[in-house]
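Just the one chain here, the form predicted on its own, laid out as C-alpha cells.
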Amino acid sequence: MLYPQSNAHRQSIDLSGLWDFVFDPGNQGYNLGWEKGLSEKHPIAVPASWNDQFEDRRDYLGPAWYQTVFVLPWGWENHRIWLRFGSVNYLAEVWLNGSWLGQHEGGHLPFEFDITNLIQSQWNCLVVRVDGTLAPNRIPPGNITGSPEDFFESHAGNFPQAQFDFFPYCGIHRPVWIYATASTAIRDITVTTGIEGETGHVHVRAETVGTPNAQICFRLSGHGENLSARTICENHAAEAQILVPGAAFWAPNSPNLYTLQVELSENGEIVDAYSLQVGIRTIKIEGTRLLLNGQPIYLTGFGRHEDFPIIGRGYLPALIVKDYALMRWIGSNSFRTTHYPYSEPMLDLADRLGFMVIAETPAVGLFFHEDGLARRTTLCQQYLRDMIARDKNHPSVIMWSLANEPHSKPPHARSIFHDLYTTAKTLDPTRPVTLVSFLGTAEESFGFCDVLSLNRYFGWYSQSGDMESALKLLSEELDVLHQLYSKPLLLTEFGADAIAGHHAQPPEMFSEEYQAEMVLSYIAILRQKSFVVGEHVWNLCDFKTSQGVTRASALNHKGVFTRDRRPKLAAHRLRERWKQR
C-alpha cells in the first residue's frame, strides 16, 4: 500500500484538522443513527489520541464517533478516489455518506477503501467508529484474567488494565487521506537490492489496476547516475532489474539515496506515476555477526515510543524531528520500534538520516492460552503481513521483530512464532528476523530465530539495588546463551527508573545517577562479548503508562530523557560513551 503523494498523475488530500467527535459509552450510536451523521458533537483534533484532549476521559477506551465534511476537489471526476488512513487505535469502522465502506481492526498500520463510486460531487460526510475496548481476544491484548504463574509479572492492579506498560491510547493517531488515481494505476512497488563489486544491483517490481497489459518505465536517478528499463505489464505486474556501477551504498555514516520513478503508460500516455527513496544496501548474519554491505556493524540505541503530552500517540511531526535529533546528538545509529510499528515519515527519516531500525509488529504481552488463540494468532500474522507490505522498501529497516517479551513458556508458543518466521522469511527473504524475549534460556523460538534479541533488568526488577550481583548474572546469561545458540546476540532493552532531579552518593535506585551508572556498567559488559551485535537502552524518553504501584505519575521513568525531552544524567553519560566508538 503506497503513501499518498501528489503529482502530474495523482493527486491527495490530508484530512486532519478539527473533526467533530462524541464519546458513546451507552453504544447507542448505531441505535440513534450516528453513521449518517453526528447530532451531538464536540470538536477534536486528528490525528490526536482522545485520552488528554478532554478533561474528564482520559482512562475511557470504549466507543467513541468521528465525523468530518469534505467536498469533492475540482477535477476528480472520473478518477478512481480512495481513502486512506495511517492508523486508528483499535477497531474502526467507516461510513461515507451514510454508506457503510468496512472496518478494519488494530492500530499502527494503515488500511484503505475504495470510494469512487460512493463520492458526491459536492459535500460529503464521513463518519468512523473507533472502539478502543482492551480485551484479551485483540492484539495487544488487554483485561486478562487468569493464573499469576501464567505471566512473568502482573498487570492486574493497573487501571486501565492494559497487558503491556505503556498507555492504551485510542483515536484517529495518523493522517487521513483522500487521493485520487487514474483508473489505470500503480498500486504496490517492491524494491530489492543487492551488491557485487562496486556494482549495485536494484530489482524493482510493480502491480498494477485497470489495463493488464499497460507499459512501465522504471528511472533510477541520483549520484550522477541516470538509468531506466521499460517493460510491459503481464497480469497487472511488471519487474525489471536495473544495474548501478560504482553506486553510493546506503549506511549510516552515508545514507545514500537514490530517486526510482515508476511511470505507468496506456497507448504511448503516462497515466500514472510514482517515486520513492532507494538505498542500494545489503543486511546479512555471518556466524556471529551482523553484516551491512558486507561490514560488521554494532547498533547503539534505544526502544521509543510514540508519547507526547496531549497529542498522546498521535502523529506530531516537529517531535519525530525532535527525537532524531536527541539520538543524533547522543550518538546513536539505531531503533527498535517498540512495541508497534512507527508512522512511514518516521521511516523516511531514517532513511535520510541514516537510522537503522528493527521494525516490529504490535504483538506485545501475547500469552497462549487457548481461550482466544486462534483469533489472537491470525491477528499476529496479518499484522506482520501488513508492517512488511508497508514497510519493505526502507533501506533503514534492516530486522524484522515478531514481537516482544511474549509470555512463550507453553510448548506450542514455538509452533505459532516459527509459522511467523516463515511468513516473514517468505514475503522478504533479504532481513533477519528476531523475536525479543524476557526467557532467556528458555526461549524456544531463539532456536530458528536468526538474531537473539534479550530485554535483561538484573539490578532493578531482580536483584534490586545490587549492582555486582546483577553484572555478574548478565554475563554469565550472554555466555550460556552463546553456548546454546552461536548466534548475533542484541540487548534489547536494559535500564533502570530515574526520577528527574533526585540525586544520590552512592547511587540509589531512581536517582540518575543509579540510571546511568546501571546503562554504562551493562554496556561494558556487552562489549567484552564479541558475538554482542548492539545495545538498546530503554527508554529514549519517560512516557505514559497505566496507573499503578509501580508506576509514579503513571509514568515510566526509564527515559534518558524526560517525557518533554530533557536530558538526564545517563543521557550525557551515553554520549559521552557512545562518541568513543
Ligand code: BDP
Second form
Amino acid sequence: MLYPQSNAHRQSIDLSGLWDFVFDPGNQGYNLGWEKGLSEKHPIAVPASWNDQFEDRRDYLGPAWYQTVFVLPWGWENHRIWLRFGSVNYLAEVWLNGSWLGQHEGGHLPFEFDITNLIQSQWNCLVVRVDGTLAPNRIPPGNITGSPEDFFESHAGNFPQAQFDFFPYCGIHRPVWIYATASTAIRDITVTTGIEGETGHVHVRAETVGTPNAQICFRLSGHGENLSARTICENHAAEAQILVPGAAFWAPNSPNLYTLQVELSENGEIVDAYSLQVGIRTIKIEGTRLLLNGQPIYLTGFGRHEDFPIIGRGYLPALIVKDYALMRWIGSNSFRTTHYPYSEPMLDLADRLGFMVIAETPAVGLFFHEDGLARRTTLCQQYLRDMIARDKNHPSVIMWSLANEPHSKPPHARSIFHDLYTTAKTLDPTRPVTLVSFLGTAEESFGFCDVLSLNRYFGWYSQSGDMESALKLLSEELDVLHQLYSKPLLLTEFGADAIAGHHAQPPEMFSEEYQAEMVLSYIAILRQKSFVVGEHVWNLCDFKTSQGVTRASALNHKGVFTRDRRPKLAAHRLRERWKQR
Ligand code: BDP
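Could you please show the structure of the form predicted together with beta-D-glucopyranuronic acid, as a counterpart to the form predicted on its own just displayed?
Zooming out: every chain and molecule, the one shown earlier first.
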C-alpha cells in the first residue's frame, strides 16, 4: 500500500492534531448514536496512545471514541478521495458523516477507505471507535485463561494481562490522512532489483485504477543516470525492466538510492505520478552465510520498541531521528522491528541511512490451543501479507520475520508456520524468511526457515548470575544447532536488565556492570562461530511493560539506553566493540 504523497497530480493532508475523545467503559456509544457525533468530548492528541495522556486511564484498553472534523480542501471536487490510517490499535470502526465506512483489526499496519461518495463539500465529521481489549483470539493475544502448557507462564500474572512483554498501548498511533487522486490513478508499485556484474536490474510493476489501458512511464534517475521505460497498461497493470550500467548499489556503508518516478497518462496527459526511492541490491543465502550484493554481511544491532513516555506507541519523528543517531553512534548496522511493523518513515530512514532491517509481523506470543486458533492463524496470514505489501520496496528490509517466540511445541504449529513461510516466499521470493524462537533445538520451523533466529537469556532467566555456565551453554547450543541445520544463525535477542545508576563489583544482576559483561561475553562467543551472521542485543532502550514481579517500575530494563535515551555502561562498551567491527 503506497504511502500518501503530494505532487502536481495527487495531494495528501495529515489530519494529526487535537481531536475529541471519550472513553466508553459501559459500551453505550452505539446506543447513543456516537457514530454521528460525540456528545461528550475531551481533547486528545492524535497520533499517540491514549493510556498516558490522562491522569487515571493508563490500564484502560477500550472501547473509546475519537472524532475530528475537516473541510473538503480546495480543488478536490471531482477527485477520488481516500481516508488512510497508518495504525490503530487494536480494532477500529470508522464512520464519516454518520455513514459506516468499515472496520479494521490489528495495530501497526495501514488501512484505507474510498470516501469519494461520502465526503461533503463543507464540514465532514470523522468518528472512530477503538477497542484495544486483550483477547486470546487476537494477534498478539492476551487475557488467556486456558491451560498453562499452551503458553508462556511468565506473563500469566501480569497486569494488564498481555501475552507479550510490552505495554498494550491503545489508540490512533500513526497519522490519519485524506488524499486525493484523479479517477485514473496509480494504486501500487512493486520494485525488485538484481545485479549482474556492474549492471543493476530494476524491475518495476505498477497497478492502477480507472482507465484499464492508460499509458505509463517509469523514470529512474540519480547517480548521473536518467533512464526511462514507457508502456501501456493491460488490465490495470504494467511492468518494465530498467538496466542501470555501472550502478551505484545500496549497502549499509553506501546507501545509494535512485528516484523512481512513475507517471500515468490518459490521452497524452499526465493524470497521476508517484515517486519512490529505489536501492539496487541483492540479498541471498549461500551455505551458512548471508550475502548482500554477493558479499558476506554480519549484523550488529538491536531489538527495539516504538515506545516513549506520554505518547506511548504514537508516531514521533524526533524519536525516530534520535534512535537512528544512537544506533549510528554505537556502531550498529541493523535492527529487527520487534515485535510488529514500524512506521513507514522509520523504514524510509533505514533506506537513507543504510540500516538493514528484519521486518517482523505482530505475531508475538502465539499459542496453539485449538480455541480461537483458526482465527489467530487467519490474522497471522493477513498481517504477513499486509506487511509485505507495505514494506516490499525498501532496500533496507533484508528479511521477513514470521513471528517472535511462538509457543510452538504442539505438533500442529509446524504446518501453520510452514504455510506462513510459503505465503512470504510466494509474495516475495527475493528475501530470506525467518522465525524467531526461544525453543532452540526443539523448534520444528527451523527445518524450513532460511535463517535460524534464536533468543537466548542464559545468565539471566536461567543460570542467573552465573556467567560462566551461561556462556558454556550458549556455545554448546549454537554448535548443536549448526550441526543439525547448517544454516546462517542470528542471535536475535540476548541481554540483561540493568537499573541505570546501579553498580556492583564484582558484577551482579541488575547492575550496569553485569549487563555490560553479559553482552560483551556473548559477543565474544558469537564471533568464534563462522555460521553466526549477526548479534542483536535486547534492547536498544528500556521500555514500558505490563506490571509484573520481574518488571520493576513496569519497565523492561534491558535497554543499553534508558527510556529517555541516556547511555548505560553497556552502550559505551558496545560502542568500543562495534567500532572494531
Ligand atoms: C524475550 C521476548 C521479548 C522480551 C524479552 C525479555 O522476545 O519480547 O522483552 O524476552 O524478557 O523472550 O526481556
